[in-house]
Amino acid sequence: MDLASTVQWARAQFALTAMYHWIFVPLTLGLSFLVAFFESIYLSTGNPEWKRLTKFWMTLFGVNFAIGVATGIIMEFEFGTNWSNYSWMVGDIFGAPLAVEGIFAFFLEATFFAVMFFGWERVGKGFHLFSTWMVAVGSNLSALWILIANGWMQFPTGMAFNPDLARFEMRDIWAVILSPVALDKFMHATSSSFVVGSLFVVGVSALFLLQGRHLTMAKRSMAVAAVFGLISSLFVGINGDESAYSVAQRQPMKLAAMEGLYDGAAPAPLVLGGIINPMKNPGDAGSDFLAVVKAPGLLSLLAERKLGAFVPGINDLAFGNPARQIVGAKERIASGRIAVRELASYKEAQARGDVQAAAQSLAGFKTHESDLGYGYLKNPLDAVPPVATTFYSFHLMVVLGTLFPLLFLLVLYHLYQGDIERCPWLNRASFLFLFLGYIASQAGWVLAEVGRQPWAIQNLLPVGVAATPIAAGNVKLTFFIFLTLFTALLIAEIGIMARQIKIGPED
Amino acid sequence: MGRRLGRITALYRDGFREMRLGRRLWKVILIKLVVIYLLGRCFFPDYLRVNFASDKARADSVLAALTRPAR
């Protein structure tokens, strides 16, 4: 059996399902709040036009939710089949958050969703609005639990490894929930989803303006969405900066790959844009970029909050840099191999009932435990993520993220001037930005997940050991089944959405 | 209590009855759930549960993978 091939197909399958799932999620998170804003305005003004508008966006929210619901379950299947070692090891940590998410989602959907869609004429206006807000808050809190699980994989905390059961056991649930990485992820993922939701509303409204239909509704929707989008995109910038700082502190190799920084520097420049040298490998003498524009010293400020501070590069982190007291992957591999050996010795001593030898091996294992994952790597280059993918996804996300507030500002300016329907260029751009919002959101996840390779659990478990030793053929087959299923769902989503948009708000 | 329960039941009953677009969406949801369920049953066995009889055997299998030196 070719385990390397199985691992690659299992990774590809997980990436495929996660990326398709993430097409539906950000719109649910963002549009739910916008619908709540629209309905709040309806309740405070009593103007039935706002009710009509709310119902229209609520319908699109319903379509997206219905098509997207349960697409995440597939990833849970994949854990048990393709990632059984990983799944076993993290069961104690992920069990609680995922169970809470499941219960939360079920009660939310069974109660408040029903009131939101069925209750317009059957419950009081106040209770209906309350239900709409609960759907928005609940959907976003539901995402919190998943992001806590993801945050733990990037920065494992609040746990201890049990060498008898081969499991990470929860020691401090609050350390897991309040992990700075989890909170950063939650803030960044939800606020960027608000931007996606806002771009969707602005984009669809712009289409109405281009078609000369539903002008009042389109302009009102645009005004609310552009304000929400502007505030959210500024917040995304702030918490994105905080996320990058967190990455620099906890996943320095990911930061170095994000910036295509091979050799550490003090002060380190921030790459504004560039073309990575595809022939370059860590340790090579060749240049890092074929073309590049840099802002001197800014990476030091971003990564260390100090102008002139040293930021380690890929070579420093792979091969070590004694002058800067950086322990490289090379040394950590040696330490990790001791951890693996001591764990094996502990297991053997336990089997033959040699308590003293077991205690000695366990002590040896504990000394090197933090480097356990490195013990499975063949050489320091295995600790380096795909640099080009990480670099381009990061810069694409940042460039698009910088353009979004400018678009929202332009839309607000022309709404204020009262000439937005006479700006076809802006409306065409707004419609295009609807899709760019999704691209930025996907790029963010590509950066987060590709940038932390080779780790399933940062520094502790590489994907090669996390995977199940099964034939690659099975994984390949289900990859293509999912590709077909998800593509069909996406076509259904676009088809039903397009039809509803064509119909427009109903009286 | 009885009246409240009746109103809640009516909310769901009338809501489902009066659905238009919702009918199509429910069809999509149900077809999707059936496909996902069948895929799960046919192609996604829980590897450790299927191949090992006890938690100890499962833990030993994972430990064996963890104590295998670098490949």
Contents of the next structure:
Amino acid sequence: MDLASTVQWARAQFALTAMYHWIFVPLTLGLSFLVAFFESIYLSTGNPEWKRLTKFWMTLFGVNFAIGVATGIIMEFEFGTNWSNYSWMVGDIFGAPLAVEGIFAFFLEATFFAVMFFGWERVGKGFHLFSTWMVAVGSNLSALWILIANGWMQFPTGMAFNPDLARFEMRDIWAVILSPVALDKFMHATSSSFVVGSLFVVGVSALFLLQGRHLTMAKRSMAVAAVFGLISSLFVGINGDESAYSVAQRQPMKLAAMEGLYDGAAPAPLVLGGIINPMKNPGDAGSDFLAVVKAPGLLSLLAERKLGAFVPGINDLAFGNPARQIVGAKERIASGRIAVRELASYKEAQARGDVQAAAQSLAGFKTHESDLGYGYLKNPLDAVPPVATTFYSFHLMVVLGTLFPLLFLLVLYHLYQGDIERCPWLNRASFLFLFLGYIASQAGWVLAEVGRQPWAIQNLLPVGVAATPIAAGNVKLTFFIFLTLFTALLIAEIGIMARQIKIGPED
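After the form predicted together with its partner chain, can we look at the form predicted on its own?
So it's only the chain below, everything else dropped.
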């Protein structure tokens, strides 16, 4: 069995599922709140035009929600099929937030989802509005628990390793729930999803303006979405800075890859834009960039909140920097191999009933336990994530993120001036930005997941160890099955939405 090939196909399949799933999730999170805003305005004004546009956007939300659920369920099953070692070693911790999400948050949104769609003439206006808000809250609570689980993978806390069972077990659920990394990820992912939802509403409304249809409905939808999007965009920027600081403190190798920083510096410059040297490898003398624009000292400020602070680079973290008291992956791999060896000796001593030898091996394991994950890496370069992918996804996300609030400001200005239907250039740009929002959102997740490679659990469990030892052909077959299925679902969603947009809001 070629385990390396199995791992690569398992990673490809999970990436495929996650990226398709994330096409639907941001729109669900953002559009759910916008629908709640629209219905709240309808209830407060009594204007039937607001009810018409609420139903229109609610229909698009429903289509997206249903297909998003299908892709999400498949992704959870993949933990058991392709990542059984991962599920065994950390299922006690990782499974808890997912269970809460399914039992509490998903059932909350699913219960009120039916009332929201089918209860217009069956329940009172107040209860219907309450149901709409519960769907929005439930959708975002689902995201909270899923991101708590993902945040723990990025920054494992509140657990202990059980050497008898060779698995990590939860010790403090509140440390997991209140992890600063998890909370940062939740705030950043949801607020950026609000931006995606706002761009969707603005973009579709702009299409109506370009076609000269449903002008009043389009302008009202644009006004609410642009305000919501502008506020969310500003929050994304603030939270993004805090998230970058968190990465610098807890995942310094990811930060170094984000900036293409090979050699640490004090002060360290912030890369505003550049082209990574594709021939560059850690430890060699080649140039980091083929072309680059930097802002002196700003990376130190971002990473350490001090202009002159030292920021470690990839070489420092891979090979060590004694002058800066940085222990590199090279030293941690040596320590980790001792941990792996002592753990094996402990199990062997237990099996033959040698209590003294077991105690001695366990003590040796405890000394090197923090480096256990590194013991499965072959060399320091294995601890370095794909630099180019991490760098470009980060900078693409940032560049697009700075453009979105400018678009929302322009839309609001021309709405205020009353001439937005006479600005075809702005409406075409608004429709284009609908797709750019999805690109920025996907780039953020590529950064989050590729940037922490090679770890399934940061510093504790490499991806290669987490995979199920099955034949690569089995994973390859299901990869193409899912690729076909997800593509068909995406085409179906686009077709249904396009048809509904063509119809427009019903009278």
